[in-house]
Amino acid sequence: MSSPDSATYELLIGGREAPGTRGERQALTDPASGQEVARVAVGSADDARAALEAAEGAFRESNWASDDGARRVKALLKLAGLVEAQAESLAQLETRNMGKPLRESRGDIAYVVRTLEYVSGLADKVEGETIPVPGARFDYTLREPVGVTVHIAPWNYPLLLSVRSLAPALAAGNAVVLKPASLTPLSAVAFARLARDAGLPDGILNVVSGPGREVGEALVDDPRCASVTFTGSAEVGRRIAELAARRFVPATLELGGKGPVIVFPDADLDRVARGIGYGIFGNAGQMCWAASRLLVHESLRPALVDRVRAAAEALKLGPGWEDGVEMGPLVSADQARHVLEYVTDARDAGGQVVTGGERAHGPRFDAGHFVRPTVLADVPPTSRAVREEIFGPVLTVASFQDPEEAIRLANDTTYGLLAAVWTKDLGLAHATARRLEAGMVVVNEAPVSFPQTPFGGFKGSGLGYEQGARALEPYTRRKNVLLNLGTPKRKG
């Protein structure tokens, strides 16, 4: 594989790319080899209010909001073909810099592209309406962008999650802040790069990586954040949302899911076991939205069970970026340990290991940050396994005997994200739909998502929705104006 096209990533701040107020460099390694794929420059707080001060410049004084839209259309149009362009470089450096395998971060890329292309067709649709109202009156609405706009991203999916909300944000006029998560910048400093290329106005796209204690605090606590966007843990989401809560500022929060996986009497066993497999172990189960519960009905557990468990065992793991490679690392040391306490738990709590549950070794895997896609069974409903997002490759295993009680099971989380159904029987599909408690349901599908699909989850999962013909609705505020007409003159 070809090293990055770069060994060196700053800053991106009012058009120009910049070392940071302290110059110190992040060494950034590769998860499967710990060999070292580059350095990149660590913003300060400093450097978060310059970015803000150059997104505030270019906001009012570029003209970026102020027309019909078209110009915005031809943009984000052109950022779309030139991402594609480099669609495999970007690829290979986000596999490089986070570990997923190579076929799942082409996937990435052109998702980012059809992104970036639906979105583009909202940028001339910001439209007001007018609402009768009694009397010689007029009364209509105007649309707005908000201003400056901060976009917190996490590591899992860097680009694509960075730009779910950058696209509708840019879409509808405002001026942007990225902040990519410390451990993934690479992609989101060559993106913004061929923004420039694009035509974005210096200042409209600004990227600070950093710590987000540092970084994120003060990008969000900044009297120039209009709205803010997070991806990512609980605990860091209840911290921005108190930031904003503050100063009144807008949040869109998606904070992670315990996903439940109901597998009915009549579900075709082989399609649901693939589509498991690619629920919790795709991206290393690093997924907000993993399958991660499977609630399979007592009479198919036992064949169920054994077909997942040969399907674990099957994957190909290695290093991303080999060509076949089905399940990469972990993206650091720190996650693979994070993930390995919850398996000890879970057999300290009476589970059984059916398979996995430990770090791969071998010359291959000795260097990185590899653990076996583990399936865990009988474990107990109130063990941290089963309560908490693990974000790794583990499933666990229980079963039920009725609906009700697999609705029961189901809906037992402080989440509600994502939740998949398996069966043939249509009605009983969307009768169980109805009562789940999550934003999104998938029925004989493993977990899947489209541009042009809201993205988002009820309880602890968060606030507000992503994707969807009304993606630009958090980016926007509405403004109502009322025109008194006066009484009309008599002729005569």
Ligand code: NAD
Given for the second form:
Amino acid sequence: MSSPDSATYELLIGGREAPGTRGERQALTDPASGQEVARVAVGSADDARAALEAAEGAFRESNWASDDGARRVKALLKLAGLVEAQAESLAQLETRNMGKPLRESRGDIAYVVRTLEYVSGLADKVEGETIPVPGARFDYTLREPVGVTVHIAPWNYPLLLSVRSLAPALAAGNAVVLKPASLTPLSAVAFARLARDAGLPDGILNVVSGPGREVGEALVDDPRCASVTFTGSAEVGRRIAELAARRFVPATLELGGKGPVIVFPDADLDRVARGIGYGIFGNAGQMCWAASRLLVHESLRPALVDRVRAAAEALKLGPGWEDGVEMGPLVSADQARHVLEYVTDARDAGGQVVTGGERAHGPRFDAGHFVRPTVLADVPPTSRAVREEIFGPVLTVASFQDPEEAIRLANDTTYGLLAAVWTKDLGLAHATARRLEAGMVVVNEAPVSFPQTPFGGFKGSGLGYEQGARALEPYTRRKNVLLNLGTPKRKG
Ligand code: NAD
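Here we have the form predicted alone; I need the corresponding form predicted together with the named molecule.
What follows is the entire complex, opening with the chain shown before.
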């Protein structure tokens, strides 16, 4: 059986691992130490096309899409079991490659297992319906897989976000091509090896890593691509949507966020401070659904800011693979620079750095991309730090006087992914949830999701949904069949 430990990771096309047409391998380094973790093949547009061809061939010839969904149920469940058996080594790989604390990587792999289990239960329920129509006719619908589906993933939850979209596509009977983020392709290749072991036919799951502009665009801009699911930045999402629209190909877009956290005066401050800590410092803030804008009732502001500052300063920073570490480095030097630019910007605009706002220094940190958990207050609402997604451990704080103002501030963003509300007043919680322009609202919780609950954004946060009982819909098409039953012959 394959192990995810080998130090060279190739492309996986048509069931075979190969270095790709370029023959180049890129060294990937541990964001905490700068040491090389592995070498990975750099794919090209030609490799993308080879993967689409392999997928199309497998879709036509392998019977993966055959009417008997039981085969897909069994294969996906077996894959869930193999991932579970390799959970620790996959989590280690994710942490070495991406930097997040092991505890979080373990949670991500558990989520992958649960996602596979959940969608496996949908694989034999791709059902049509019968529709009453006038006259001697019979009408019914068939739901069919679309064919070859393309999945483009980001680097912040490398395996989790890849599997979130490709698992339902597989469950529906499609053949899949995955392009993981160039920085974090390792767990995807390890996963695809396990999929082969689980009995997925060759070519049903292909992985091509490589530069997004070249490999990603070649995958989407090809007649064999019948659907695309993109998780990443709004800028690239727009490009994907344009390419998909040219060929009328459906696109699911999971983009960024600038999540508000509304804290009403009756909230339990200790729980709020813990929830806020997870919501912005979890995964070093590199989360689309990060709860990055704290909106607190003015009566609570000093006490809550004190608690959040204390929690930020108490967080144990370090390499994700060390025991007890609560926040790891950012994924790359560029990302750390990018995040700190927002702090400079906020300072220049008159904002106050309550804590953090700088790199972490010292022998444990100097070789990595560590940025201290940061809280910014009094930043003008028009400044970049308040308006743009920072994608790092940076919380901005503003206060409000009444629920109207809280909702206005919360909705004053181009994004609409997740919003959090803290109050003991359930009437206020429900009324506020209804008025928030966000695809997901959590009440008295840090950001949390489950494979059975829909995940998607409003406004600039995307298009369409993933997860939930309708997770297979983007990967199936409906065909209506109408039969004329003829005029029944009269007896005698
Ligand atoms: P990114 O947009 O830079 O890259 C995402 C993927 O697209 C990568 O695989 C990349 O190689 C590829 N890509 C880049 N240019 C491309 C192009 N022209 N054509 C096709 N593919 C291309 O995003 P990122 O930096 O990897 O991830 C961070 C972003 O992802 C943030 O904005 C974050 O909010 C968002 N995100 C959203 C969700 C969600 O579910 N809504 C989840 C995680 C991350």
